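The form predicted on its own is given below as one chain in structure tokens.
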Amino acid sequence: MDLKLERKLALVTGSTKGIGKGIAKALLDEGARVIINGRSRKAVDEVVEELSQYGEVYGASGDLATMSGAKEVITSVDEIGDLDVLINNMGIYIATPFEEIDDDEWMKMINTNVLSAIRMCRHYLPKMLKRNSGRIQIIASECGVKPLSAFVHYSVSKTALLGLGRSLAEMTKGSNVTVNTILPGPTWTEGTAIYQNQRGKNEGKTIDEIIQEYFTIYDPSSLIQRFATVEEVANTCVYYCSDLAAATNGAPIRVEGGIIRSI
């Protein structure tokens, strides 16, 4: 299937590893030109070099959790060309008991997970509307719909992203610009593998036992009863970047294995 992404310019924030890196690779496979973003210039350069075998790749380092970092990234991107696709993937995941989350940690979560996306959308959505062309995706989480008590500030930040996505989509009415929100569930990233393997070592269990236990205790409502792969999330994301998905706008798109029990 031709997704008509050939030569489109895409920025994937937080794309030096995990889901973001997977999305970047999937976009390259469809012929898009891709800009890698991360806080560290070294990490960005390493991923640019790694992925350059698959297509045209650029780097734009900068911490989008800060205004100065966002300006740095925007300057780098605008020097490359007009942005066709914006994937707001940057985010952090912290487990702190609610009563121990102080204001500084709350602000770190909001700045990183929410304001990073706001800063990029504020710059690129008006440009896309002016050209009457563009795709914006916001990577949220199933936690935005099904909050977790062990991850209160993370869940709140992802719920905020759902509101942001729908609000921005309302601004695109009658245009060829779309804004959608992706809701991944538990996904087997490098970070997940490290954490779950360490749990197995600490508890004297195999990784298969750890995974079975996870879906028995923490996410029993999962219909697939496994972690999604990075490629599964990335492929869904890339489809909604395409012209073929033009009739989907303002939607929360679930890639969470059926964990959310609703119609």
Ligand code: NAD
The other form holds:
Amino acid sequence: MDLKLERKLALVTGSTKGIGKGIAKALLDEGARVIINGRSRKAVDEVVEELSQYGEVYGASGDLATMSGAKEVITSVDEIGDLDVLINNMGIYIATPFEEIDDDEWMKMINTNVLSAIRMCRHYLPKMLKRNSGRIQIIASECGVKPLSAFVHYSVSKTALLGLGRSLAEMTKGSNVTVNTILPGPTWTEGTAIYQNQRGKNEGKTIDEIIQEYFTIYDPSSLIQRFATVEEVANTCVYYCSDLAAATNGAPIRVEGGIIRSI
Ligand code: NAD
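Let's compare: the form predicted on its own is above, so bring in the form predicted together with this ligand.
Every component of the complex follows; first up is the chain already shown.
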């Protein structure tokens, strides 16, 4: 299938590792030009160099949890060209008991997970509407519709992103621009591996036991009973960046292995 992404310009926020880096690689494999983002210029430069073997890659470092960082990224991106694809991927995941999350930590979560996407969409959606062409994706989580008590502020941030995605999609009516929200479930990234391996060490369990326990205790409704791969999530995102996916707009797209038990 030709996804017709050749030479399209895509920004993937938070793409120095994990799902974002996977999406960047998958877009490059389809011939798109990709802009890597992360807070640290060094990390961005390293990934730009690593991925350059697959295609045309640029860097735009900046902390999207702040307005000044967002401006820095926007300046770098606008020097490269008009964005065809914006993937709002970056997000943080903190487990804190609800009663211990103070206002500062709430604001950090909202700034990092929600306002980062708002800042980017506020700049790029009007431009895409003017050109009558573009794809925006917001990476939420299955936690946005199946909130976890151990991750209240994370879950709330992801529910907000689902609302944001649908609200912005309403603005695209009659145009060739789409805004969709992606809901990954548990995904095996470098970060997941470090976290789960550490748990195994602390509890004297093998990684297989830890994974089995995860799907017995935390996500028993998972139909695949395993973590998704970064590539599985990335390939889904890339398809919805395509012109071929023009009829999917304002949709929550699930890549969560069937955890969410609803029709
Ligand atoms: P990760 O921690 O592996 O990578 C996050 C990336 O974002 C890194 O490149 C990091 O440098 C960057 N980043 C973090 N804060 C930033 C900031 N303020 N400004 C710019 N860049 C910043 O994350 P991941 O596990 O790949 O998750 C990516 C997205 O997918 C997140 O939105 C996350 O909530 C969502 N998600 C992940 C999982 C999972 O199991 N991994 C499940 C559901 C949803």
